[in-house]
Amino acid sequence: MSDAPGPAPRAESAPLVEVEHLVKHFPTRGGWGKNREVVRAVDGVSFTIRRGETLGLVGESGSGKTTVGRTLLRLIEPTSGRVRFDGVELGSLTSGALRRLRPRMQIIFQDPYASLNPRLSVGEAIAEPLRVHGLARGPELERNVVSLLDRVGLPSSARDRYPHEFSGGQRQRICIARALSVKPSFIVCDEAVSALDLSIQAQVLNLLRDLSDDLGLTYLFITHNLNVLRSIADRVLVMYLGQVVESATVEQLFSAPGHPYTRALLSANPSPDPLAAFDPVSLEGEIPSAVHPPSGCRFHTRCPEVFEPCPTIIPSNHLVNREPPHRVLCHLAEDAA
């Protein structure tokens, strides 16, 4: 393993994050003398994220979204595959080199109630990453904390209070300030607004958009809410049972979805227009077990458009549109490609 932080930053046109055939399997608890099976949480995912881009990751609970985000940052170790951040392959780094790179890669967790230490004041929580990485101390540390609170729309007096004294939206702002404290270039937002009321969601999304514009941040935005993605993402990956089944721009996804699963998700997406027709596609049954995923196309057990090759033949990833690229993992997309 290399102990160096890696080569110099690459050209602006190069992707900031590159993921190739990422796999994460979790062993199950086997009985005495039994072979342990594995949960195929992420099973061969590949994508890139350009600098300054917001890439959305959407799918049902259990599809592998959060595992992708955490494995990408090496918060959990991948089973196989490669992740490169700004040209540096993260899997080749020692713990020391990875620690030095950590400030550039941060995460905002789903639950702002659980992700803040109740024994630390807000000022201490925001200052902690700065102390750990040796980025500021003394009066400079105090100035940074006040500046970060102002950046996320909280008064300087908040630094002396504790998490239980704040609302959910305010706590998430504190978590955003903590993530920004080490001046990252890439942030994984793991269901960052799903625990908030709709009005507070809009405020936090506006804040994240403003921060991206002002600081040039790159986001991987994980959510199950398509309306949220429509308002913040540039491109979207749709995940089902550990695989990416569709990759498209937001405009392509909403105007011409190529995968039956994506069409089902969009049909169930509520519209703010009370007069709009609402006719969701019915998907039979629950999402299959990731321990024993279906053969062929993994979606065929629930797909309303299933036909002969689906149960036995693994579909190819078809490029149905070249500019901008639109890829669909489905036999039905073959003709369009």
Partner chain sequence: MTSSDPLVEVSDLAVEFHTPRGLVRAVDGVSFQVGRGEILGVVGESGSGKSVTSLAILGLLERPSGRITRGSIRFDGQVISNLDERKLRRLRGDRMSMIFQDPLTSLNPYLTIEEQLVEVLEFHRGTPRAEARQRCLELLTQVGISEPAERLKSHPHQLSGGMRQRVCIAMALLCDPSLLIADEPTTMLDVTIQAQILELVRSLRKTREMSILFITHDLGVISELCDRVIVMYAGRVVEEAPTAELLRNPKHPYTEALLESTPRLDTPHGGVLRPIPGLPPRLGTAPVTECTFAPRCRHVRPQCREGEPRLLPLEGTTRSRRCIAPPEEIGAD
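Previous: the form predicted alone; requested now: the form predicted together with the partner chain:
Excluded here are partners and other molecules; the one chain stands alone.
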């Protein structure tokens, strides 16, 4: 992709993505009329991503990460909140204008197979977005497809085969190649490397990192793999039950995790060293539901450090470090002087 235009010269720190108080509630089957209950999948999430930055998103399964990614790209309508992409408020765009913006914002879905059309050959699947958006054709299109396959470690012969003929990790790489084909400026990677063996994973992570360094490609990187997170992310958001409970640089998060949930998470990461001690902080109690989130601090029902205010008083966001900013949503956290 060396022939791609470089990023427009802009201030290094200009945000590409700005999310303000994003909310997404899904209706449930229970309840009637006004009492109809909702799943608070995303419940007031705000963040920005700078151009060329990789923002990691981790958190409990079911905490709303995929929903953040999908509402952010307006693949589903948010209940409320605002998203600006490159200065443009997405909610204000006509569907035509949104469609023209689409190639700049891609997503690699969590379920690789379900996101591939079984009737398209791999070559067609990768070429499709290029064709649809009129970005390449003829021999150039062919060359693009082959070079993309090569970059994700697949032979060019993969072009003529169909998704069902591939292994889980091979399909995931097809999805990555497809997302990269339109030379987007922003990609939501939803567990994009989870099915890859470590060698291919390293190759793909190096590729994503190079694209970010060379072309200023920006990522929202959703992952459960803390080792991957550590090696790719610049900053990290930690989610629990629809909210961001901690935001920090990757160094801050791993060296001084501020939220008890983050600490539990880091302690539960198994090490491949058979001699390493493995002693996860166990989270007692049932996992609460996003339909009836606990009062006060949402984590209080399982928090090993719970104390008086937690069950009743909603914690505020504390800025535990000023520069670079490190925020923690917890009664135990203290603002930096």
